[in-house]
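Only one chain is shown below, in structure tokens, and it's the form predicted alone.
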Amino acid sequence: MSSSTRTILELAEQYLMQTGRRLPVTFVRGNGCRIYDESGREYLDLVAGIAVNLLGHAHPDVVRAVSAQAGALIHTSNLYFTQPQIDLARRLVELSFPSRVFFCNSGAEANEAAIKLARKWGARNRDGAFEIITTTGSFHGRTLATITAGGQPKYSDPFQPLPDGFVHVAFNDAAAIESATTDKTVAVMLEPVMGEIGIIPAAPGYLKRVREWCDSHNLLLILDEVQTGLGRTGKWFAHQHAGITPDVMTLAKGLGGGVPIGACLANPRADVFEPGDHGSTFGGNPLACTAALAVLHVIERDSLVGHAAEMGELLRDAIKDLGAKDLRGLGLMQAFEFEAPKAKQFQLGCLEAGLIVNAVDDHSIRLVPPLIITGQEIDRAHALMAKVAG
């Protein structure tokens, strides 16, 4: 650890709330899939700011777009119209399904909007039904409602009492959703691929069966595509692998390529917000929307959705000989587990070797690199991981 990083750690201890443990490195700049610390040392980044930097670091198209917009107009609030917000909403709808868009600043906020939509829809269409069925192990954000929606007691238990209205069942168990449905149920909220817990894709047929159940029982289907959306899984949206369409979809993370922005899309059936029901001071500001438009343009222009599918296969092949088990993933969302509890040790070893990976627990490693990653960079990552794994 350098002396400057040691100083930063001391200052962080004094001035920052201690809400998480950070790795002992201070990053100062990036370029593509590479990121550099204060000493100039290079690291190959397979985490991409936790699935955020779809185009890597400092992508020239995003830099140009954000720089130009910052020099013109950064923020006006949602009391007025701006062209970038309208353009981005239209583009997202064109890429996904007939809907309208609410813009916010994060995935948690997008999911809060979805929860509020469902509750108002239930008041109108299901005699006040308000309960949302979600899954154990899911992750939908860090607000009070979204940690309750997420089925992970380690995040929610410290903040009891929690709000009512969420029922948890096992993931990939459509029968459990069917059994849990009551007159109080208004929606089912799922991740097409569970991300934070370590990349667990929906089983074949699962999302289709849930979609059919929601249709037959007059429920909304909400899909949290905060981590899976925008090409990461080899489709524009992960639910497209299953051939279904949700009523409500949430996006964030990679949408702004590093600039904070979230979005909640609702089809005409679910689009029940009226003026005054919801809002966001910063949501959909010109700077964030311009960044997102640049990200979408590059993904489409450079065929990065198909590239993510191709590179995902290479990445999966690259982790097969690391002495791990339970390889799983979709596109450029890949994970594996060690039999022994050495994932965090492996993460630190990779960091020392110049490679960034993410240990989500004591056993599991998550890899969510930029969509622009090349085969050569995957080969390099494999060599470094193999060396660390021994």
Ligand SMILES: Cc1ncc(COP(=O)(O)O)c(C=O)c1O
Second form
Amino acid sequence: MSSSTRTILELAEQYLMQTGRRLPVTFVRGNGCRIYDESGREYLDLVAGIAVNLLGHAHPDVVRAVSAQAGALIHTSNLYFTQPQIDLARRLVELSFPSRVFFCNSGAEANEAAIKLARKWGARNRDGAFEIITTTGSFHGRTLATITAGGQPKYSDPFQPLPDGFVHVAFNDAAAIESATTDKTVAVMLEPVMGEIGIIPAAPGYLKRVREWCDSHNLLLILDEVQTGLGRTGKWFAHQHAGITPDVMTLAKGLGGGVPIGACLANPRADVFEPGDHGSTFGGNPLACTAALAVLHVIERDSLVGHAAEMGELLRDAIKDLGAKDLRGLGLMQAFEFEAPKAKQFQLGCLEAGLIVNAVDDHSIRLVPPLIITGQEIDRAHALMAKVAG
Ligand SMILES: Cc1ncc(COP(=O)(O)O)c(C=O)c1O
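Show the other one: the form predicted together with this ligand, since we just had the form predicted alone.
Let us now look at the entire complex, which starts with that chain.
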């Protein structure tokens, strides 16, 4: 650990709330899939700010667009119109399904919007039904409602009492959703690939059966595509693998290429928000929307959705070759497990070797690299991981 990282550790302990554990490295700049610490050391980045930097670091199109917009207009609030916000909403709708968009600043906020929308929809359309069925192990953010929606008590238990109205069932078990449905149920909320818990894709047929159940029982289907959206899984949106469309979809992470932005899309059936129902000071400001428009433009121009599918296969083969256990994922969202609890040690070993990977728990490693990753970079990552794994 460098002396300046040691100083930062001490300062961080003094001045930052200790909400998470950080690795002992301080990054100062990036370029593509490479990121550099304060001593100039280079690391190959297979985490991309936790599935955020879809175009890697300092992508010239994003830098150019954000710089120009920063010099013109950064923020206005939502008391007024700005062109980038409307352009972005239109682009997202064109890429997904007929809907309208609410902009916010993060995944948790996008899911809060979806939850509020479902509650209002239930008041209007299902006799005040308000319960949302979600899955054990899911992750939807860190606000009070979203830790309650998420099925991981370690995130919600310290913050009792929690809001009412969330029922948890096992993931990939459509029958469990059917049995948990009551007159109080208003919606089912799912991640098409559970991300934070360690990459668990929906089983074949699962999303389709849940969609049919929601249709036949007048429920909303909310898909949290905060981590899976925008090409990461080898389709623009992960639900497209299942040939279904949600009523409500949430996005964030990769949308702004690192500039914070979240979005909640709702189809005409679900879109019951009226003026005054919801809002955000910063949500969809011109800077964030311009960044997102640049990201979407480059993904499309450079055919990065297909590239992600191809690179996902290569990454999968590279991991297979490590002899890892329980390999799972979709596109450039892959995970594997070690039999022994050595994932954190592996993560540190990789960092020392110049490679960024993410240990989601003691056993599992998650890889969510930028969509621009190349075959040569995957070969390099493979060589480094093989060396560290021994
Ligand atoms: C599926 C999913 N939903 C929501 C969130 C929360 O997003 P944010 O941290 O931007 O609030 C995350 C973050 O990991 C996520 O993976």
